[in-house]
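Below you'll find only one chain, the form predicted alone, shown as structure tokens.
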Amino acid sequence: MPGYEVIGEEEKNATLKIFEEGGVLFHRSFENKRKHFYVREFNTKCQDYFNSTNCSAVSSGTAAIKCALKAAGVKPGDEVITQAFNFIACVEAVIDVGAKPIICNVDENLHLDMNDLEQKVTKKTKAVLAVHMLGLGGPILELKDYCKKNNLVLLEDACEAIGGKVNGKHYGTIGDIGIFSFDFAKMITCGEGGLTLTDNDVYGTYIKQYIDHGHENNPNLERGHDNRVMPGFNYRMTELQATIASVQLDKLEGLVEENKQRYMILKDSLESLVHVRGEFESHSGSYDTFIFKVKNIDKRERVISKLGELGFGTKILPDAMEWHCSAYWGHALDDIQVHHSKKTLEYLEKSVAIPIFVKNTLNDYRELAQSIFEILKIDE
């Protein structure tokens, strides 16, 4: 479920507190006009919650991807492998740092295909940008071992699986640098915003400086006389965003629990009739989307129609597939990468994704599961 469903008085009161304390919305300076530095406090809170040494709040998930690429040393002439079932932001960020995106297909469970990945690695490969899509995690432990053996940087985009874990360790903290998004459709939201997570102090320091115009942020110097350590950029989160994101973080564990209850109702009801997207052993997702395959076109269309009729709709598959499959990204990728994405497209065209909403009760999902079951069980 998206975090916007549970926005309420807590978020409202948190934002009002800023104005009661002086109304400073910038995350630095103005010490005499404020009582808190909310972005700094949110960074520390995330470090504690996700057990990550360095967390930096940024202006968006896309910004977080670019910052991770920059920190990893990705530059023009390098190649970065990412997957065909994705969001366009990953490819855009790779292009924006001057590198070349290389597309790896996903398997029938819509997770990055390790076999295909191994075929894509060349001497130019600098990093792998793995993405946990729609609530379930990919083969991140296998990827970590592979990247370590092959001297590749592993960037872990967990924007669509915040709150999921592997052996109790949060998605986003397995790779060298993790990436979150807090846009309005994500598990926790502050409208826009993002986060990088890393246990590598060199990467962490680079990101803190890069997002702030190259400021060293030397505590012994006034900001106007601070050292300039690199040509940076402005990817800073605002105090207003940080207060909302902080309240939302307090709700994350409960959201995941609610998601899983609804997800399991669908899974238990439908897995005897269709292929339900598989989850890796020792993984526990955020379960904000339930995905299954319906090979029969007529049945698939009837399922999609029923989802619309009951007010659920679909999530990305099929309604926004063109923004989440590289087979459609000829404006950004060369013909080879687009053509290679066709295998993934074939998987996605047979899939249906049901959003998990807290506004819909457990009984609503039982009724939905029964309605879909009735459609699927009909012999053609």
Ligand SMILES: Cc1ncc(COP(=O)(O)O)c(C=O)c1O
The other form holds:
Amino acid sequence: MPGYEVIGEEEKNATLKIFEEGGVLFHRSFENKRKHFYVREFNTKCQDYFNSTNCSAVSSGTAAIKCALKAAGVKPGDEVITQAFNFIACVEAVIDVGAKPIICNVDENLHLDMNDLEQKVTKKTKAVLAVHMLGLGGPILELKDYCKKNNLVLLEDACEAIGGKVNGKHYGTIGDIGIFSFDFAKMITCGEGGLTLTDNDVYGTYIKQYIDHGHENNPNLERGHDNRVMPGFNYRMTELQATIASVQLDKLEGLVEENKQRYMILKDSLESLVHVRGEFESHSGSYDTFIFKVKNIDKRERVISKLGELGFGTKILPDAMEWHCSAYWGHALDDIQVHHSKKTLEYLEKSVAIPIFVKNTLNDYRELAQSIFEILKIDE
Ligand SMILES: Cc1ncc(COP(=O)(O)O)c(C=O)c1O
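Can I get the form predicted in complex with the named molecule as well, since the one above is the form predicted alone?
Okay, now the whole complex, with that chain kicking things off.
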């Protein structure tokens, strides 16, 4: 589950250090008076950790999507294909750059459906915005091949699966540009924040300038005399956010391991009774959510109510489904997209998502698995 569960003394001490060093909270200025530049250091740390040439910390995951779309050259008149099981931010960012979001469905494992995607590509398609939802990755290797062959830019939103990998490479580093969020519910959190990751220097440089009003950030020039090559915006991260995110990054690997142990308890106990969401073979997720499908609506309700009773609740399915399925987004999408999304809605309506909390012990998860087993075992 989220990094907020393990936030504590280390993050507190790291922030205090900024104040002891003079309290400059901005990523530039007072150059010769400062020992540290935390946003810059965080970018470098992410580059090493995730093995990506250009990382840029930004103010949110939504900002990171927008920066990725801008860097990819998505313009008014273009179409961007994204998936029906998603978070609204992806559609909003596409609309914000003036392009049209086109929705493709997910399959029964709730991963982007490649067959449907291929039906949706037109001459106007500029990019695919694929999303690794709720801790497990989608068909990112297949998408990489497909996008390369069809000259499409692949944007990889790994906001909900930070720490997951495919063939040992971190989610977010397979597509042309990767996107992370560090909001309150994510594997790494600093309250609000995000990151773009890319090995493409042109995209990387564009994003660094775009998030900072077009500043070239030339170290030889005073900020007020800095060069600018294009109009940008302000999507900067503060030093405070960067210092907290940096400490959280140190905890990521441990969190993924802890998640996986709890996830496997649920999987081993329930997979003989229900369809557990499938994972691609070469992938290892961040495992912060356990999802399974219950055919019988009445039983699904009983499972959900048991999760509430035991204090676990559900994660998104069903408690925040309306924000995560484009069948509900008539305020942002045309009728065709909304109607098309109904197939995904059918899958989501049969699914239950259990949050994995590291503060709950392995034994808590064993007991939880037993309670759910008892409900499901009759006639499932
Ligand atoms: C898949 C996905 N993309 C993007 C975002 C947006 O991130 P943020 O909340 O940092 O703007 C989220 C946040 O929930 C998300 O789940």
